[in-house]
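Next up is one chain by itself, shown in structure tokens, the form predicted on its own.
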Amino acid sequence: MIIVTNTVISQPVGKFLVITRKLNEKNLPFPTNWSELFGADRPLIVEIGFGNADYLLHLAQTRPEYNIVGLEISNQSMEKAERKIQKAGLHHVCAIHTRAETALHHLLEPASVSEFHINNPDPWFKKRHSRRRLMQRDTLDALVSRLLPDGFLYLATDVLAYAEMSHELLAETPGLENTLDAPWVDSLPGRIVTKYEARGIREGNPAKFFRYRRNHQPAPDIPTLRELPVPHLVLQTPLTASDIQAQFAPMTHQAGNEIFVTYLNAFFNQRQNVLLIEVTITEPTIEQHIALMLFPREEPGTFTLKYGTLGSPRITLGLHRATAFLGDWLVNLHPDSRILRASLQTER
């Protein structure tokens, strides 16, 4: 049996391993050793946004010589995929609950993926939502960096404007070359017609298919982001934890243009004399909803500020910045408060 944090991979009949519990960005190592996870050293295929998992299952059934990973943010889609994978008894495919950006930057290493498959990504039509589109320069550079030389990137979309935008981005990417005689085609050999695509065909809106190969030009230098050392600080203040809770109000801090930290609520546990601060942290590659906790120390008037286990936090730069922001707020509550020592990083 192999155990990956809270996820168990059980061994049924024979030599194969079947993943039986949910995998997500909170319980997988940064980065993930996929050969160890699957129990076999095979090349890797990744589908981003697998929906009802028909295409993911098709990949698994037709590509038994690969380890296959599906990435999805929908809980409902995750449940469907897990049921289908378990029912089919497939040993070389798994579903992971994660944003694509998190997987690309934290779970996957450079030059580790043989194929990426992206089917009908959300177009995010409104201009103010455009930063959420999967197909944009930063994400495409990350995709290229994770592809092996001669690996493939497959994209399908039924939105003409999205196809045109994607064509421009792909054509301007030195690390990729189009394997088709046109920017896109109306069909590709070997594909199944998914439920979503069939509906588009009935409505007169067929999908547009792209197929690009990773060439041998140097890839963008995008290292895998590993977890940082644990952040914490020790402070001295004449205030009690109850006093601090009474002065708390929701607040937001920003670090540069990329890290946003929001402090939502403060909860005081009178029995343990502990203050819990509910926090959301948004970074370009990961979003977290966690807790920072203020613990009393043996020396009167001193506290330790560190993260709690709520939300299974990953130790990122954003978590360090969230701890630093809160520490500054705490010492500013009283003129006799001060930070005694801190272990914090402000940049990678």
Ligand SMILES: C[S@@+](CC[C@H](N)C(=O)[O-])C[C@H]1O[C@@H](n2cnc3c(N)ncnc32)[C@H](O)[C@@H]1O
Second form
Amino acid sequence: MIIVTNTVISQPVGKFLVITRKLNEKNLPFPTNWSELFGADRPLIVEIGFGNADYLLHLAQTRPEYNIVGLEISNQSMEKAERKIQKAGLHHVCAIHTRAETALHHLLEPASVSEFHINNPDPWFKKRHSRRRLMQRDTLDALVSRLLPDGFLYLATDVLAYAEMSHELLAETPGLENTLDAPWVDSLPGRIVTKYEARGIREGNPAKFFRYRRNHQPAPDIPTLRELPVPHLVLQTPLTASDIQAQFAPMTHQAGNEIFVTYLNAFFNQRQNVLLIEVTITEPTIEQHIALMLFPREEPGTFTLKYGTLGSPRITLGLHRATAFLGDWLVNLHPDSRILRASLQTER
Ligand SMILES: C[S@@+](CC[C@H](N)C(=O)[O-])C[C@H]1O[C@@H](n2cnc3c(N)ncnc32)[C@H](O)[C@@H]1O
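What would you give as the form predicted in complex with the named molecule, now that the form predicted on its own is on the page?
Every component of the complex follows; first up is the chain already shown.
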């Protein structure tokens, strides 16, 4: 028998094989109660972009009195981390498959983190890629908001231009104080050399280390983004689901400045008379690839539009806007169509 669990460790338990479901932004509550997840109420350390997970393991081995969370977007790094954590038999550390930006806004609560560690973030040198940099005003404000008073932000980079840019940004952040006598130093006690740090040394670019402390100035007001109520729309149309599929062509929709929706494909299941529309939704804090479904209702000519379970959608404003726009598109296909009821949010 196979049991799928949400636990961090995957191992044979008696005659059962327990398979890990990776912890990620899809299966963790918004916000996450970390003490509950770890089964122990301990202060929290978060590492962003742990790469080969050596530093994450080092943190776990040297800081047993903390709960330690690593955030990563790379699948390969996730697998390495999970293997290393399991091999070391550690229960106060876990790896989460997520963009740091998503974790900061959805998983972590204000004033909840004792330390953030960021080692060698991807520099994204080109100006047109600068919005992808981790060190930028919005993300730094979210980091400050999530830190506890007197909590620490550690940053290391082997890229001089990134260090200079970070120094400017950090120096203009009222919620943080530099704990060093210089903008950065070339070593800090208690560290191990990470993979990228070693590469920097080999290439003649030793790392620059920053250590900032959260002071008692008010933090930027960035509440945790919780899930919204379920979006739901009932419509009436003389068209069949198959007629609608025939009229579908890929389309995009922009809601405000920040939400971008792409409707990629429409698939029709003849047996169940259900139309599935594949959708990507990009919001500043989360990206989703999900399905909206058009189900026939008992009353002929009426349908319900709601999200399917494909892609494990999180109920965000973007999901509401994606449902609303698709509903409008559907009723505009025929003059005798109309929306009968809708439960949709247009703003938070
Ligand atoms: C240059 S590597 C550094 C790895 C490791 N910290 C080290 O020093 O060896 C950057 C790491 O950050 C991860 N990463 C990049 N952007 C991220 C984001 N927005 N959220 C979480 N991880 C991210 C990448 O997948 C990669 O593993």
